[in-house]
Every structure is written in structure tokens, then in C-alpha cells.
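Coming up is one lone chain in C-alpha cells, specifically the form predicted alone.
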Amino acid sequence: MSPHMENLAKPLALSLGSYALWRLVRPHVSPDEITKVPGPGGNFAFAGHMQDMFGGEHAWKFHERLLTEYGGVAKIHGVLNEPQLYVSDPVALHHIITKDTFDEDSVLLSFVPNVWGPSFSGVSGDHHKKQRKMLSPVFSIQQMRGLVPVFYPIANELRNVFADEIKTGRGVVDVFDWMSLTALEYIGRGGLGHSFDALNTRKVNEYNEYIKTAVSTMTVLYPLITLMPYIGHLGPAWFRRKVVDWTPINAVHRLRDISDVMQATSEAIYHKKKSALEEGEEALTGLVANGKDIMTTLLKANSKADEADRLPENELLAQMNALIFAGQDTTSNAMSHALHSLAMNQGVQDRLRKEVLQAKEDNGGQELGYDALIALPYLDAIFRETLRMYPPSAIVWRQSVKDTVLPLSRPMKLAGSKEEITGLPVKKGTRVIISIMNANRDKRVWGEDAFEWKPDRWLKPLPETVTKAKMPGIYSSMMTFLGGNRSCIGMKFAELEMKMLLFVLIENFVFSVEEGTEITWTFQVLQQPGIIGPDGKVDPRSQLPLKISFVGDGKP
């Protein structure tokens, strides 16, 4: 390291020191409420409660216990000892997501644009909305019309992986691994424009071997990451890129590498279609998608807009990383839980078969358009329990903008206090775990068996805590696309993709689990599979060996 770069490493070492000295001894010099607030112990000074809620498989029970024990809010330590609010009490969740209070949690605001680059889910304020303004047509139903068929294509290629498997004799197949694939190919050609030729089985995809390491790298270096809005922001772009380059961990340089590739990846691609959208309509039709794909219309709508509503070239491509990183895992991710559900379900599994054969039958044999595929009520009935029960990002934060109360739906008792109290004093800059999964299974909401996967709750009017509980979601009552300004924009584009794959994938094939392999997932950033060996440890590698068969004697 050079004099310079040793001068400066200095102070920063020392302030990020004094930083973290304070952390600790903060919340018992200069206590708020939130020290108040009921929720477990056994923190550890420097990761607090993020062990306990990242743990693997035992972290399921933590969770749990969080909502159990502590109702909808509970106090828990961050990094440093950090008090931290978890909520799923639907009240407080209405007032975090809908009023102007709370926005994006300061940490990703400062890690996504050093990594992604400024897209709509590392922007706030008035960036923000001027970027969802733009993003949020080139997501309408019309243009989700556009891509059925773009995207029959794509399950009718894994449909043939399958059936390849089989007849060579892998019965048992990696479904995890296929269905990363299969989502990284649908964000290409229906997002990007562009096929990464991501299901050809003679190659290994080397842009989705960095792609799906970065969810586990990026839970390895979480108690580093918190550390983003004060280090994030030192220095010019060259000096933090030094700094990275120097830093002597491996994970760090892992994501370094996976952001590099990404960036790559989407400026190749971009130059692309940038120059196709010069030439002419004539030059997209010999495109991916012909010019039917997200980033195309996202593009054209962009160079049409007024010059103060249109985005710069760095923010077109961050959309790009944003669309793979926010696409790829969480479809992947819930696509999984859902034939692993299916398997462990035959019955179930049974039933949708007989709805999907039934309605291609009474399409004349043919696949079916886009309303006709939605409007399928037992595999809608699939689709949302699935997501009720597995929503793919379990739990994401937020912070206090300003100084508000947060209503309680539930009073509580503080620590020393005798009184109940319905409104929880919160101060600017207290950070707030929103518990996805929590809000979608808790009890008094749902019912009795809302830790059970039943799609048949979806094909009958929903017990009416549900509807009182007025949960500020955007879709069917829960949290999963959470809702607001911060709702999952992307919704209906996985909607598509989730239903067409099950379609197809069922209506050929039966999946279930072979005799003897035990599966569990692990609570992460976005939970993973895995197995469980006959030492009663989970094998680190993710994996989702499911059994794989042809329905009755046909072959697709």
C-alpha cells in the first residue's frame, strides 16, 4: 500500500473504531424507546440478533418464536447492538409502508449503487419516483401479453431438459439448480432482449455460476455490509474500488467479480439494442424477443419522455443489474418451494394436473394466451399459497425518516412500565425489519393452520381477520410484493413466468421426493434447499434432488 493510501487508511480505521465503540454503548447512555420494546436475548455485541436470524435451518425457529412469543413488534440487535424494530403487526406495517415516514433502509441505499449501480431500489425521494414514473408502464398486463410468446419457449426448452433426464436415466434431478437457469433465461429474454442460452445443456453458464453465489456471499459479508452508509460514500469511485481491491477477504472480492461481470454483461448488452433502436423496427425484429422484451419498450418510452423525466445512461443500465439480481433468485427461489410443495403433495399435485390437461384440452390442444393462463383458479390457488407460506424475500428492511409514533394494533407493555401503550414512540434513523413471512402466517390473521401450505384457503372466501387486518400489501392480502412506493414492480412478470413453468411442467411430469432423501431449507438472505445427510447435518452445497417422471406412458 502506498504512503497515501496509508494516510488515508488511518483515520478512516480509526473513525469506523469510534463508530462501533459508540454502537455498543449507546443504547445504555442515551436509551429511547425502543429499548423498551419486549424481544429475546442472547445477542452478541458485534452480530447481535443477525446469527440467530440468518442461522440456516434453525433460524425457522427464531422467527417464529419472534412472532409467538412478542406478538407483531419486537426489539432486536443489529450489527454493533444496534436496537432494531421487527414487525409484522399489520397496523404498524400499514403506517411504515404507506406513510412518508419511513423509505428504504439506509444501508441498501448505500450498497446497491456501489455495487448495481443507481437503480429504483438503491434511490430515494424524488430519484425514486422519478424513476418509477418511468419503470412502472413497461410492467402493464399489455405488456405482459407481449411475452407469452416469448416465454413458452423457455418452459418448453426445460420441459425437453427434463425429458432428456429421464430417458438417459437421472431420474433424480437438481430442480434448484434448473430453476435458476430457467429464471435467469426468462429475465433475458424477457427482461434484457437477450438469451444467455442459459438451459443448453452442453455448457456450463459461467454469467449464472457468479450470479447464484451472490445471495451467499452477500449473507457472509452482512456485518460488513451495515457498515455501507458510512464508508460507502468515502472518496471518489477509484479510491473505494482501491480500498475493495486491498481488503483481505475473499467474499469481498467475490462480489466485487459477480458486480463486474454484471456490469459487463448489461453494457454489452445495452450498446446492442441501443444501436438495433437506431437502425429501425426492422433491426429489433431479428432480436431476442423482437423488441417485445422490458428493456426495449423501457428504452423507447425513455428516448420519448420529456427531458427532465428521462434517465441517464448509468441509470438505464443499473436497471438492467436490478432486473436480473431482483428477478432471477426470487422466481427461482419460489418456483422451488413450489414443486418441493407439489412433491411432498401428491394429491394436490394430482388435482392441478387434471385442471391443466383440462384446460389445454379445451384450447384445442393448443398453449393457452395470457388471460386464459392467469385466470386458472387451482393454479392461482398454487401460486399465492405458495407465496403466502415461502415468500422469497422473508423479511427486508426500512428506516425512519423523521420522528413518528407507530401505531400498534396490539397494546404493550414497555420494560419498567406498567402501562399499555398502542402507539411506540420511534426516533429519525431507527431502522425496522419488516417480516414478510411473519405477517403472512401469523395465526390471528390467517387462521389456525396458517403454517400449513393448503391452496384450497384461496378457493374459499378468506377467514375475516384477513380482510380486518387490512394488510398494506398489493397483492391478495399479504406481504410478499409488499406494497406502497416500494411494492415489488415486477409482480406480474413473475406471475407469468411461475404460472406458465408450473403448466408445462406438470402437465408432462410428476415430480416427488425419493424414498429416503430428507430435504430442509435454510433461512438466508433468500432461504435455500439442501439435504440432510445420515450424520443429521445439512450439506452446505443448495440442492433440490427431486424425482422426476413422464405422466402415465406419453413422452413430451
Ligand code: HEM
Second form
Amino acid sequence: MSPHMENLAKPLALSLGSYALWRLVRPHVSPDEITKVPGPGGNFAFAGHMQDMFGGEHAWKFHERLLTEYGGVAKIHGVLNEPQLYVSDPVALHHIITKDTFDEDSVLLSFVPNVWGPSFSGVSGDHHKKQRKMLSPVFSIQQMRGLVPVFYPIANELRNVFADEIKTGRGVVDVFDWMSLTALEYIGRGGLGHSFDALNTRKVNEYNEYIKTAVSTMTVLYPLITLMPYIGHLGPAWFRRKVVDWTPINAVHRLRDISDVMQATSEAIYHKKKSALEEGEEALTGLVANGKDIMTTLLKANSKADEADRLPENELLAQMNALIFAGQDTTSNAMSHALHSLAMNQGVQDRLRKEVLQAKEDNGGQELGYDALIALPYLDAIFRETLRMYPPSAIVWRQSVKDTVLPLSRPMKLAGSKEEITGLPVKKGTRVIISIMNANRDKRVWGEDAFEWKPDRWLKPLPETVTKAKMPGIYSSMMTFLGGNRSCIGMKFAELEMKMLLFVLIENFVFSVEEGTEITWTFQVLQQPGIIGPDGKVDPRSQLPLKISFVGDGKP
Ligand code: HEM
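Having displayed the form predicted alone, please output the structure of the form predicted in complex with the named molecule.
After this comes the whole thing, all chains and molecules, with the earlier chain placed first.
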């Protein structure tokens, strides 16, 4: 251990030890109402229910149990015995995401600025409002229409990659890997006006190799990350950086390196873009996306904005990191689920193909424009159903910023009480987990078939229970893109990207699961696909091998 580390180790260990002890005994010394909320038991001492929540293939059952046994609000335990609420009740969700009594979790508010700079998830209150004010208009439908010519070439490049795979290989591709690379290229060209050259089959994409391990690295470090509200603001930035360098934990260094690579890349793109903007409009036409990307529009709007609304350079850079982080894994995950579901449901796939081929024919064989593509009814139903059933961010955290009473749609009895309550007192600082997935799969809302992937449900009016539930999500009665002032800003971007990719891929290829291959999804912070080996265990490597053949070559 270095001398610096030795000096730091004792006080740090003492503080962490005292904090851990306090967390363990606090629920007994100063219990609040939420400790009486019904919830699953278990051994809470260190990691609480974290292992149950993110424990791979078994975690699905845990989340389902929280819904079926405990309804819309349950108590679970976080790291060091911290009681937390696990919520899918629509009325409670409405309160959490629309009232000013809850905000981003303090862990993220201290972690994000240290790792990616002061972007959305790392700022709160008026600061967050200011960022949204500047960025929301940049994601307008007008902007999306302008992105169509930037997006089609990416889908066509992926089509060519898959075509080569059929001609030269076994015709089995790891769809998960390709979706990750494709989503990086979409957010690169459409979001930042930069190509990561991610669909180049001749070389490994180094940038992607770094960022694709970000979520798993953070999962490993999760217990340490929960300490960020206490240690994330200690001393100046250079000191915190030194502490990271001295910490003898590989995953900490890995996260530092990922953050460094992202920051350096964003800075390089930013400076190139800035000088092109200074040169004038003509210089932009020579760049990737011809200046039609989100970042160029943002930089232009920012330079014209009033002084009070303008974002400083470090925040613009942080937004670039945030866009990559928020826009890549989410869309690639949803696309992988969509293609897997289509491979498992050949009838649905055939029907989608009919719609796609007809639409192309009706358009004189030309690629569809934004409005025609977005409006295709069966493609839309598949998009909605995939996002309802498999929301990429299945859960997100919030924290109360003041004492409040959480309204409930169904009365609940607290432990030791015979009385039913319709409002749950919640103390300042309480963490709640918004279960996007359970809100989207509640049988009382969506019907008995809520756990089934059925695109057809979107082709007829939704059950009255869905409309009556008034889910506070911004999209289609579901919580997938959240709601309120922290809802997903990139929803339209994701919709265009996913619908276009599905259109081009289903027009050209038939997807299926090879006989003898059993695919399963594990529940981690993001869900990961994998194959089940002959021993019945899930192979630890994330992969989604699907067989592809050309349309017209006969069914596989
Ligand atoms: C299927 C794809 C996507 C899904 C399901 C999704 C879902 C979400 C969710 C649930 C949140 C709230 C997270 C939280 O508060 O903890 C969020 C926020 C956000 N998303 Fe997305 N997202 C998707 C794609 C995208 C894309 C493509 C972009 C960018 C181009 C993007 C940019 C953002 C940003 C910047 C935020 C933070 C907003 C804020 O805090 O004010 N997302 N997204």
C-alpha cells in the first residue's frame, strides 16, 4: 500500500465502519412507517436484497413476487439494511415523478458528476430545469425528420454486414453484439455528428469495448458507489482523482479508464464541431451527418441563447457523455428483445414482413420518410409491445427530499396494525425504486395476459383498466420512458432508430433460433441475453445468437 493510501486508510475505514454500524442498527433505533410496510424477508446485513434484485436469471421471479404477493408497494432492503420502497402503484408513481417531494437519488447526484460530468442525472432542481430547457427542443420531431437521411445508411450498413455473414459464414450472428455496435453508431452520427466506425467488420471497436463494460463495472462497484453521497464531494477534483488512482481495486481503475476514454472522445468531437461552427455553415456540410445531428443543433441554439439560459462548456461536454450512455445500451437492449421475440414468433415476423414489403412497394420501392415509417401500424404495435414487456431500464431509483405522504391506489395494512391506510408517511431521504417493469406488467391493469408478448393488444382499444390506471408515463400508458421532468428526452430518437432498423432488417432477413440453442435473459441493471449450456447453466458471456437467412430463401 502506498504511504498516501496508508494515511487515508484508517480514517476512511473508521468512518465507513461507523456508517455501516449506524445503517444496520438505525431501523431498530429510529423506525419509521416504511419499516412496517410488508415485504420479503431475507438476510439483510450487507447487500440487502441487491442479490435477489440483480441475481441473474432468478431475479425475474423476485420482481414478479414483489408484484403478485405485495401489490404496488413493497418494502425491500438496500445495501447495509437500508429499507427502501419498491413501487409500481400508478397513484404512488404519479406522486413520485411529478411532485417536488422526490428527486434523483443522491447516489447518482454525486456519482455522475464525478464520472461523466454535470449532465442530467448529476444535477437537480433549477440546474436540471435549465439543462432540459436547452435540450428538449433539440429532440423535436422536426429534428428527427432531418435525421432520416443520416439514419438510413446505418441500417443499410448493418444489412450489408448481415448479408456478408450469410454468404461467408454459418448465418448465425450475435445479435446482441451487433445491436450494441449499431446503437453506438446511431448515437454517434445522429447524436454527436461523429462516426465511431462501429460497423467496420475488419477491426474491434475499442471505444465500444470500453463502454460496454461500464454497466457491469458499476454493478460490481455498487456497494462502494452507494457511499458517494458521503465521499463524492470530499476535497477538490484533483484530490478525488488521486484517491481513485490509489484505491487498490481493479474495477475502480476500470471505471476511471472508461470515464477517461469517454471524456477524451467527447472533447475531441466537441472541439472539431466548435471550429466547424466558427468557420460557418459550409464547413458543417463536410462533417458526418452534415450538421443535422443533435449536438450541432444544440451548440447552435446554445450560442444564440440568452446568457442566463446558456450552458457552459463543461456541461455541453457532459451532455455528450450522457447521450452515449443513455442512448446506446437502452436502444440496443430493446432492439435485441424485439428481434429475439420475432425469432420466437414466426407468424408475427411474417405479418410484419408483409406490412414492410407492401409499404415499400406502395412507396415506389423507395425508402419511407419519417411520418410514413412511424405510422406503420403493425411495426408500431411490435415497438410498443417490446417496450412494454421488456423496458430496458426496468427499475430506477428516486429519493424523497422532504417528509411526505405517498398516496396509494389500493389501501394497505402496515405490520402490527389492523387499519388500512391509503397514504403512506415517508420520511425525507427515503429511497424508492420505481419498478417500470412491474408497472408495465401488472395483470390488474393490463389483463391476465400481461406477462405475454402480444403485439396485437395494440391494434384494438386498450382495456379500460389501462386507461383508468392513468399511468404517469410519457408514452402509451406505460412507464418505459418514465414521466415527469426527468422523463426520457431521447424517446423519439429511439423510436425512429428502432423502427427503421426493424423495417430494413425484416425486409431483408428471416430471423430464427437455431435448433438446440436455448436462450435466456438474466436480470441485471440492464437485462443480458445468454445461452443455456448442456449442464443447464447460463453461459456467463452475454450473447444472442440468432440464425439469419435471406427473405425468399425459404423458411429456416
Ligand atoms: C428504448 C430506448 C430508451 C429507453 C427505454 C429510455 C428510457 C429512459 C428512462 C427510463 C429515463 C429516466 C431515467 C432516470 O431518471 O433514472 C431516461 C432518461 C434519459 N434518456 Fe432515455 N431511453 C431510451 C433511449 C434514449 C436515447 C436514444 C437517448 C438519446 C438520444 C436518451 C436520452 C436520455 C436522457 C438524456 C435522459 C435523462 C433525462 C433527464 O434526466 O432529464 N434515451 N431514458
